[in-house]
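Below sits a lone chain in structure tokens, taken as the form predicted alone.
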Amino acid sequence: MANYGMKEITATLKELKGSFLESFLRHPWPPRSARERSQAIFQNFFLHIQSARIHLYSLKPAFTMGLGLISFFLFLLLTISGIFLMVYYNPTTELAYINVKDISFVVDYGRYIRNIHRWGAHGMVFAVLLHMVRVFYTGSYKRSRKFNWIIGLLLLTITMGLSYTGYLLPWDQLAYWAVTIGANIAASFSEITNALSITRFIDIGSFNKQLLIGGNTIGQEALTRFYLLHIIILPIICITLIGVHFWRIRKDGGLSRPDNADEIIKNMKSIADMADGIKGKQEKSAAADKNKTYGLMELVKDRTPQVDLDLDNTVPMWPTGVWAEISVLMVTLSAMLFLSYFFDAPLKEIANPSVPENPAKAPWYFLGLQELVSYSAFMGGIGIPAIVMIGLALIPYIDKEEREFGVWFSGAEGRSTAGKSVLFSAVSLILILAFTVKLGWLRNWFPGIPQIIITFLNPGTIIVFLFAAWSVYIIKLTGSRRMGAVALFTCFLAGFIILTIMGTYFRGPNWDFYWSPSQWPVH
């Protein structure tokens, strides 16, 4: 008897492995058939917001380049590995520069941790501006998929505050007149009410410095917050759109691609044969599946994107585009261990606030808006953003024309439109940088002008005039709003690379123009 129950135990401790794979799954494991394939997203919670079936064109990586899943991929890695560093921070003036020391020098790999978490930062901005890149310029908003568009831009918005909050926690130099920087242009809406002369009665902007920082003077209380913001308020924010975000791709009937994708993957023999040879693995497991059902969805027909949809040229999300997700995943991880292996997280002295640093400079992400804000804090820093923000949730709604979508540049006239708007941008934008830079601007010719005339008539308000003028230029040239969209994006983003390239290389102290560093005056 006893040794039938060792014998019956031993029996059941062999199965408990796919016992709790099942139960935990909800489905057989390893998946048989196309209907199990499909049971593990529909069943399954860290998969179910994606789609059962994925359309091999959308498996091609030229197209996507797979910045959506860098992007998610790298918040994720910064969320794990943020979680490492507050276990060693304390968020305070007096020990935060000491604890981001001992970070790097005394905690083991804690060197490794912070250089992970600062480059991923670096490469979410990156990534999220290349996706949204690629959405505009292959059509990806259009249609039903409008909406997301505004939910990537909210991303976009979210992702520059939490890597602004994190590079101000060290509290070293940077961080300190990198807040001073921020509490200035958030106190910058007395331009506009000195200018009226109504600030004694709505003072907007000492509200919104003291609301930023906590008080008048940057210190603890504005410590706080920036951390608060940056491991709580906008995490939270992120996580919740990244759900809407992905969930609507889903019900959007997938990745975008263009009306012609199943013939262009026909005429791919690679991708052709694949598609043959999965096409007859899901005949023999349709054959062996006997208990094959059919869900509402597969018997009703309508107009929506996941409805009446051929299931040729698609395989199961599972194996394949998981799989593919794993090899992006491994692929961005790679980029980031080598990164941090071989280059450390800047950090500078102590934050002192009797000696400012001259040149102040932000991150490469914020040089563009610095450059900006070196003409007018408010237009700069409040007025252009939001002007450029409005007119990218607006282009879905404006742009209602259906052709080429899910197409580069929309076809050849697209890409011709583009490539005349980077010449446009780049050689107005630089005879604007050489001639500010040679003459000066308003305020050196005449000394006593009233400020409101150099808020809104300035470098960056011009750059936006000539911008959108170019774009109506275009739209009358082409009758084509598209095309106008085209030219108005290809101009604003030609106009950051530049604005950067002119704060990274050519910017010194006081913000004076230097061909090189070498040039700087010697203290």
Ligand code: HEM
The other form holds:
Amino acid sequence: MANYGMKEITATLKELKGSFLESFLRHPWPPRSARERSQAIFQNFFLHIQSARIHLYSLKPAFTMGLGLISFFLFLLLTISGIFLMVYYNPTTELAYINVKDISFVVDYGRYIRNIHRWGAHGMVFAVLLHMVRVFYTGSYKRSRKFNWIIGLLLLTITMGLSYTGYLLPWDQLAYWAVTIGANIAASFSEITNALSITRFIDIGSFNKQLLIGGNTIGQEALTRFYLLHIIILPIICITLIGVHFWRIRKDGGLSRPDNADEIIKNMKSIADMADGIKGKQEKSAAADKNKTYGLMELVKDRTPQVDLDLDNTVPMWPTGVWAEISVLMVTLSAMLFLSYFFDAPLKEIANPSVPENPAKAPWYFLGLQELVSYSAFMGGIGIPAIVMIGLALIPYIDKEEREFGVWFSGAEGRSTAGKSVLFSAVSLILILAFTVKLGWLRNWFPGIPQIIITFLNPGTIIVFLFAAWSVYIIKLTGSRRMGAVALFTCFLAGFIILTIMGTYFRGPNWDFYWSPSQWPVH
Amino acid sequence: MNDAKEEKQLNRRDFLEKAAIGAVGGTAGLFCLVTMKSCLPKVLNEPPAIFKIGYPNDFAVNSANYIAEQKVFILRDSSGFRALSAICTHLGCIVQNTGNGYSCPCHGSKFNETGKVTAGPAPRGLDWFKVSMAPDGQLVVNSRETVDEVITLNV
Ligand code: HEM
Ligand code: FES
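Would you mind giving the form predicted together with the named molecule, to go alongside the form predicted alone above?
So here's everything in the complex, that chain up top.
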């Protein structure tokens, strides 16, 4: 009984802060030794998906450019801002547009929240695309990372799906017509089944469309379905896949790096300085911690045997890596706040099912597709995207060469291959576009031509064929499949950019060609 | 005897394994099918496909009127009435009457006066719908029944 006097209780209370912190963190605070720094990572539910140490090579900003992280942070930002939007938004055709107007003009800070959600969505698509570009050019899809590339492709698809479904929700003219076009692309299988006269037996087109929009035209059913996809189904799939994506990075031993990464690190002055700085700090804090005794010390003759920087060029994730991540977060946030403060998300007139916008343009990342769709709905909207996705998915399984990876472009040969491919892609694509704009296509010359011929022979399919031929030529020339992959990927990337520019700046009312929007007819 | 028995036991094990995989796979497959089927709408909450558009005298001879709700053009000339769908066969935008034909704002499909494609990505011409007369004297358009352009309803 005497043990539980007032004195003991006050003493226990005084220790409360420390003992609570330790129970909460599961490791001493602040973490000083290398071991405690590791604990800061793997004793933490949120941090333990990454490994406790990170190779200095992966900390080089120019290697990842933080693009995957930016995508992830934007996803978080979109989730949070999206929940705020849901407070006022109702997915009905009567209310949706009014609610969005209220959010923009009445609700406190509503405008900024909506802006953040809108620019965040554009930013996420942009960041995910760039992230894929960096993963490709650094050859980071090789060896054990093959399947994570596939997970990445799924994430790309889901990201696009999230943007597309979100696009309908404001229920304005832009939303209505962009989504009408999208839903009819899903139905464009009938371009093929009609040509084969089998639509009566297997109508894949209408099946897809009805499943997606719950009817034949965009209405309440479509809005309900898109809302569900946008706020529950796709985000859950996305966060699950992100979890798998991250877990696999960890299992693959962190980010990819060349086999001679350690030598490269030694020769890089800035990195060497950074390593020295980190090492010095660790030694200092370990030495300052006089009460700590190291059992290992008797075995290994060194002051702080845990700080094995020189052995494998890794540093503890805590705090260096975590600070690097937090700075990427801060940069992302500032960019988003800046955009949202100065630029407002557009909102057109309320959806009008009987008069389309003219021109009716999808968001920028679909404008390349819209250009292709303007040659053939099926090929542009389903055929070519499917070919591209399958092609991307096959890359790691076809290019299994043990060439330089973890290095941009796999070195000089890759850089020059990429340069040549940009040239090839730009010249051939611009020629074909100019030809089509000036002279038209098959239907203008042979009015009675069957659709099936146009489906398979149009500017879109021809350019895909040319790109594939170019890549085969590069493989022949260099004897390297990695170079072939670089050529193909570069052609498609440059093609995507050119088509997007074409759709954004050079297409006006009736999808006619104009040198600039200032020449659009007024009506 | 012993061998045969062993073989039989292995077979039974194989059988059970296959049956179990089949049961799990079948359940998953059926689940997907049922989900998909239940998401296919049975009733469409949309304007009716067969609709009245008014009395013949509401339309002037040699006129083209656009009925917004149903997205059709009602054309009347000296020979009678025709109904032309305004929905572009490419990706579903609404075409506009240009005087000597129709053009679509979305990807530039052009159609002539008879609805035939003359340019652009539309895979086929605009649909002509069947026009008939209801007992009360009003015109009825049936957008489920497409007809040749030449068939007109004489009044
Ligand atoms: C929602 C979309 C995505 C998120 C949030 C995401 C996130 C990340 C993060 C944080 C990393 C760590 C390295 C870095 O920051 O670059 C990473 C690496 C990786 N990502 Fe993604 N990613 C996404 C989409 C993709 C896509 C579209 C691809 C490719 C098709 C892809 C393939 C990979 C691969 C292969 C790695 C390992 C790279 C290496 O080892 O160097 N990811 N991802
Ligand atoms: S929807 Fe009419 S041309 Fe595309």
